[in-house]
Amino acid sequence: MGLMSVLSLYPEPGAKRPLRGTYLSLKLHERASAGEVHVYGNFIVSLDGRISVWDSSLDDQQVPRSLANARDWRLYQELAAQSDIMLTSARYFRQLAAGCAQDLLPVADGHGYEDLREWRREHGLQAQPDVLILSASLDIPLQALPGDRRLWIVTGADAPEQRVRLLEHAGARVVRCSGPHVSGAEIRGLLEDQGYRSAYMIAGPQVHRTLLMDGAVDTLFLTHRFRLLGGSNFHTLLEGEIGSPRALQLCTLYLDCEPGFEQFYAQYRLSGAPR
């Protein structure tokens, strides 16, 4: 990766920056008021529209090889490093557990991320995000839970009460919503009410329904990868009925031209997010 330089489009078109640094610099972490939460999310998608496709040899939907990227992966850990939790779903802990997950929920733990190590500790953040867990089933592996920070899990009001239990044994913080669905507008304000400032959504698509039905996404970050995937089973960043479409503002506009991940990085807001 090293400093190789990405151009700017938009909003200042022509100016060069280096790569590392382009997501670091937003300061997700101070964009909410006192006394309330941002959230943003992440996705890489092929120019055709997918984010992941079937993958035969693990029987389950993956981010195939030809779209994922280093360059794309450490913007990706840019944006973790500047959350106070992250929020993602059972079926991540389900594939952590077999063994086949994209990523890993520690921040910057490795070679070549000692700066974003450095700066959560400059900026007062601790060594790793808090997790939010969205699941209706509770179908979550015990033995993939972290244990090094604390936990939350929402589910529906009518979530099975032994795997509940079983949970809050494991270190869980277990919160039923009002309904029988998990809601967006409960998790944010469980977010708000327990002081998280930037929460970020690693999710896939339901996880990501869920939040915006609600209006619960204020930032959208979308590496658009050069390539066209083709084929049938596949997951796009958006499935389901959101009620009405969402308007989004583009905010800024990067063009990656490394030989071999060509990709423009977008950051959006989404119109009518409450901030």
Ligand SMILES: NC(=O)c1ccc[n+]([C@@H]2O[C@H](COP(=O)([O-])OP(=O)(O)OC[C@H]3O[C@@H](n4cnc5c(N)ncnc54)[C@H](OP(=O)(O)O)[C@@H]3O)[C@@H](O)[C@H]2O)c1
Second form
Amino acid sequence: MGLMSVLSLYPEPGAKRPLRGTYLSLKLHERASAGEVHVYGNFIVSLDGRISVWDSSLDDQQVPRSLANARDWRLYQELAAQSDIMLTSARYFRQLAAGCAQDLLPVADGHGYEDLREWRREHGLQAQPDVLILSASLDIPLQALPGDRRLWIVTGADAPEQRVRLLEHAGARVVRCSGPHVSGAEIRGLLEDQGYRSAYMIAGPQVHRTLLMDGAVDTLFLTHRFRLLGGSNFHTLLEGEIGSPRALQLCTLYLDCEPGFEQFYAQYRLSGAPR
Ligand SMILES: NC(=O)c1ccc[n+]([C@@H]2O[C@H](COP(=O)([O-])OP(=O)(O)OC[C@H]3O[C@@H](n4cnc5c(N)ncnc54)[C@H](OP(=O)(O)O)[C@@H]3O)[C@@H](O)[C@H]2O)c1
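In place of the form predicted on its own, the structure of the form predicted together with the ligand is requested.
Next comes the full complex, and the chain you just saw is listed first.
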């Protein structure tokens, strides 16, 4: 697969550049003001708004092969490379344990990603970002948990104490929020208290809603793949009430020109979000 090229449409229309490095040059780990954390999310989405569709062979939601692709994955990895911590859902770990998810959030693993491993070293980031899991149920298979980095699990005030103890015994740090649901504001507070400077949200619509509700998403990266998927059982990138509509400002927009991989890579800043 060639790595040339993407065409900038905004803010510099007409400039061509290699795909590689397009997001790595953003320095997301340096975006936050002193004492704060920069939270950014990323989705690949079809033109009819799907991030996942029902897969009857897996009996679960899945990002379809017609949507996922290697060039978007390169940018996903560039975003991950800039993170101190990745924010994800308990459901991801249940899918992982059932063999229905990609491997355990490895950043820059394997051939072709050596530059990202080197980039983390050069910029003083640990080899792999820490992981934070949101869960109300605490139904998280212990065998699926990462053992090579710090693991946070954030849950509600009423979460079952026995599950808390099991997860702590397995090495996780479990934090209860003040209410029955995990709150985005409390997650942001935890991240800032712990000195995290960049946090990469890679979960689905509920985690996104949780963070967005409390103004805890600063930047959204969306790959708009030129596909229509249809179907009636699917997820979109945000589900449930968010109080009031949020405005987004376009920061950068690229068109991927590689034949067979045509898609837009958009970066939006959330504005007017309560803090
Ligand atoms: N196309 C893409 O870019 C993309 C990106 C991400 C995900 N996806 C797909 O979208 C689908 C859904 O992803 P997901 O499962 O990560 O979605 P999600 O809707 O973000 O996560 C759902 C789970 O997270 C926990 N959770 C979320 N908000 C919470 C809160 N406020 N308080 C307590 N717990 C909370 C709950 O865990 P408990 O049930 O344990 O309480 C819940 O079951 C998957 O098929 C995934 O592959 C696609």
